[in-house]
Amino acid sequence: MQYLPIHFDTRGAKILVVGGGPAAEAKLRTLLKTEANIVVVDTEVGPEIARWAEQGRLDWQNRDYKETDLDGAALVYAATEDDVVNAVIAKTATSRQIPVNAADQKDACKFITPALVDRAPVLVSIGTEGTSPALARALKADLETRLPPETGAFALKTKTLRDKVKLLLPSLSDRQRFWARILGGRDLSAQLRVSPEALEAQVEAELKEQDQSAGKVLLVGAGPGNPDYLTTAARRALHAADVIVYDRLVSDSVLELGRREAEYVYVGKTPGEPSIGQPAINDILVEKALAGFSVVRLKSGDPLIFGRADEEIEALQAHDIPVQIIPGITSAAAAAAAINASLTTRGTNKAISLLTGHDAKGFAEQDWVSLARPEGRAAVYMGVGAARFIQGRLMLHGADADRPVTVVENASRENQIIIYTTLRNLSDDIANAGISGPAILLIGYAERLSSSKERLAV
C-alpha cells in the first residue's frame, strides 16, 4: 500500500487550487462539499467556478499564481492545464512539506483524492493508487446502487444512541462487539433502511439480551478457500464474531472478512506434526462462549463433512451453550466444479461416496468391493498421503487399472492444480506433479474435453 487512506479534517482549513479550467473544476466539485476555505488562483476560470465564486462558496483570486499563495495552505491542488506549471507548483509545495496533488501527474502527488460515495456523514472512498481512475469511477457507480439513501440517517441515529450504549457498556471492546451484532448479524442493506425508531428498538433489545446473555458458538463453513464461495450467512457471522477459532486450511482472504478487533485463535492441525488436540479445541470454544463471547468456529469446506462437528457440538451442549451451524461449500463440490463435472450422472452413478484417506488408526478402510465396481464413484478427502494405499486396495478388489482419477489441489483458489490420471498411475502422477495437499481425489471422474478451465495434465 503506497497511499494510506485517511479522512482529513477540513474545517477552517485553507485549500489552495491553482487553475480555473476543467481539471480544477473537477477537483472543486468534491472540495465544495467540505468545510474548508477554498482559494482558487488563475486569471481565467470556467463559468461554473465563476458562479461558485459569486455565491461565496470559494475565493477566486483573479491573477497569476505566486509562491506566497502557498502560505498557510493545508492542502494544494496544482490543477492548471499546463503539466510543467503543475510540476513546479508540486515541487515547491513538497519542499515546504505541504501535501500536494498535481493533476494527471501521479509521481508528483503526495496525496490522491479518491472517488467518493457520499451518504453524509457516511463516506466511502475508493482509490486505485493512481493506476486506474476509470476503475475507481466504475466501483463508485456500483456502490452508489448498493448503499441506500437512508444510510446517512442511520449513521446519525447511531450517533445519538452511542452515549446510551457507552453508559451501559463502558468497555470499548464490549461496545465494538455490541455494534458488530447490530450491523453484522443482519442483511446490511435492509438494516440501513430501518427507521430511527426501529433502530432504537433493536438497540434496546440487544442491550437487554446483553445483560442476560452467555455466549454462543457458530460452526461456520469457510468453503474451499476462494472468498467468492463463502455464503452470505458466513460473511455476516465473521463480521459479528468476537472470537474466530480457525483451521490451517482457512485462507487468509476469508479470514480478512472478520473484524480487526476480534480475537483470532489458530487451532490448525498439520499432518505428521504436533498440533492441538480436539479436546483442547473443545475447551477453547467452551471457555470463550462461557465468557459471553460470540464465537465462530471456522472450518475449511463444510463443518459437517470430516469437520469433527459432533465432538464440538456435544462439548458445547454439555455446558448449555447455544450452537448454530452455517454450512459451507465442501471441497468435493468445488473440485467437481473446477473440472465442469457433475458428481452424479444419470445412467452412470446413483451415488457418490465422500471418503477420508485417514482415520484415527491410520489409512482408512472402506467398502472396497463396492468402490471397485465400474459404477463406483468417490471423492476422497485427505487422500494424497494415502494414494498408494487406495490404489492398491481398489485394484486388489478388481477395479480396472485404467479407471480415470482426477486430482484437484487447492480447488477454487488461484494456485489450483488439476491432474488427470488413472488408478494405475495415481500415486506416481501425484508425486510427479508435486501435489502435497489440500487435494481431493475424484475416483471415476475423467477429463471433460469441453471444459474451459485451466488444467495441468500429466
Ligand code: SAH
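Positions refer to the first chain, counted from 1. Just so you know, these numbers come straight off a predicted model, no measurement behind them. Think of the rigid core as the biggest set of C-alphas that the two forms share within 1.5 Å after superposition. What changes on going to the form predicted together with the ligand:
- Once you line up the core between the two forms, the Cα of residue 74 stays within less than 2 Å of where it was.
- In this overlay on the rigid core, residue 174 has a C-alpha that sits 2 Å or more away from its partner position between the two forms.
- A displacement of less than 2 angstroms separates the C-alpha positions of residue 248 between the two forms, with the rigid core held in common.
Show the same protein again, this time as the form predicted together with the ligand rather than the form predicted alone.
Single chain only below; no partners, no other molecules.
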C-alpha cells in the first residue's frame, strides 16, 4: 500500500487550486463539498467556477499564479491545463512540504483523491493507486447501487442512539458486539433503509435481549478456504466475535472477515512440529468465554469432521458455557466439486467413508476389507504422509491397483492442484507433484470426462 487512505479535516483549512479549466473544475466538484476555504488562481475560469465564485463558495484570484499563493495552504492542486506549469507548482509545493496533487502526473503527486461514494456523513472512498481507473469507476457504480440514499440518515440516527447504548453497555467490546448484531444481519442495504423510528425500536428490543454477562462459544466451519464457500451464518458470527481462535488451515481471506478490534488467537498445529495441545486450546476457549466474550472457534472445513470438536464442546459444557455450531463445507465436498464427481452414485456406491490418514497412534488402521471391495469409496483427510501406507493396505486386501484416485490439494483455493492417478501410482505421483499443502485423497474417484477440456476456475 503506497497510499494511506485518511480523511482530512478541512474546517478552516486553505486549499489552493491553481487552474480554472476542466481539470480544476473536476477537483472542485469534490472540494466544494468540504468545509475548506478554497482559493482558485487563474486569469480565466470556466463558467461553473465563475458561478461558484459569484456564490461565494470559493475565492477566485483573477491573476497568474505566484509562489506566495502557497503561503498557508494545507493542500494544493496543480490543475492548470499545462503539464509543465503543474510540474513546477508541484515541485515548489513539495519543497515547502505542502501536500500537492498534480493533474495527470501521478509521480509528481504527494496525494491522490479517490473515487467517492458520497452518502455524507458516510463516505466510501475507492482507490486503485492509479492502476485501474476503470475498475475504480466500476466499483463506484456497484457501491452506488448497493448503498441506499438513506445511508447517511441511518448513520446520523445511530449517532443519537449511541449515547443510549453506551449508558446501558459501558464496555466497549459489548457495544461493538451490539452494533455488529444490529448491522451484521442478512441484508445490509435493507437494514440501512429502515426508518429512524424503526431503527430506534430495533435498538431498544436488542438492548432488552442483551445478556451482558454471558460469554459463549461458536464452533464455526471456515470451509475449505475460498471465502465464497463460507456460510452467511459464519460471516455473521465472525463479524460479531470478540475473540477468534483459529487453526492453521483457516485462510487469511476468511480471517479478514473478523473485526479489526477482535482478539485473534492462533492455535494451529503443524504436523510433525511441537505445537499447542488440545487441553491448552480448551482452556483458552473456557477462559475467554468465562470472561464474558463472544468467542468464535474457527476451524477449517466443517468443525465436526476431524476437528476434535467433541473435546472442546465437553470442556465448555463442563463450565456451563453455551456452545453453538455453525457447519461448514468440508474439504472432501470441495474436492469432489473441483473434479465434478458425485460422491455417491446410484448403482455404484451406497456409501463413502471419510477417513483420516493419521490417528493418535500414527498411520490409522481402517476397515481395509470393505474399502478394498470394488465399490469401496473414501475421502482421506490428512492422508498425504500416509499415502504409501494406505495404498499398501488396500492392495494387500485385494483392491485393484488400477482403481482411480484423485488428489486435490488446496481445494477451492486459488492454488488448487488436482492429480489424477491410480492406487498403484498414488504415493509416487504425490511425491512427484511435491504436494505440501492440505490435500484430500479421493479413492475410487476419477476425473469426470466432459465435452470441454477446460476446467472452470473456482
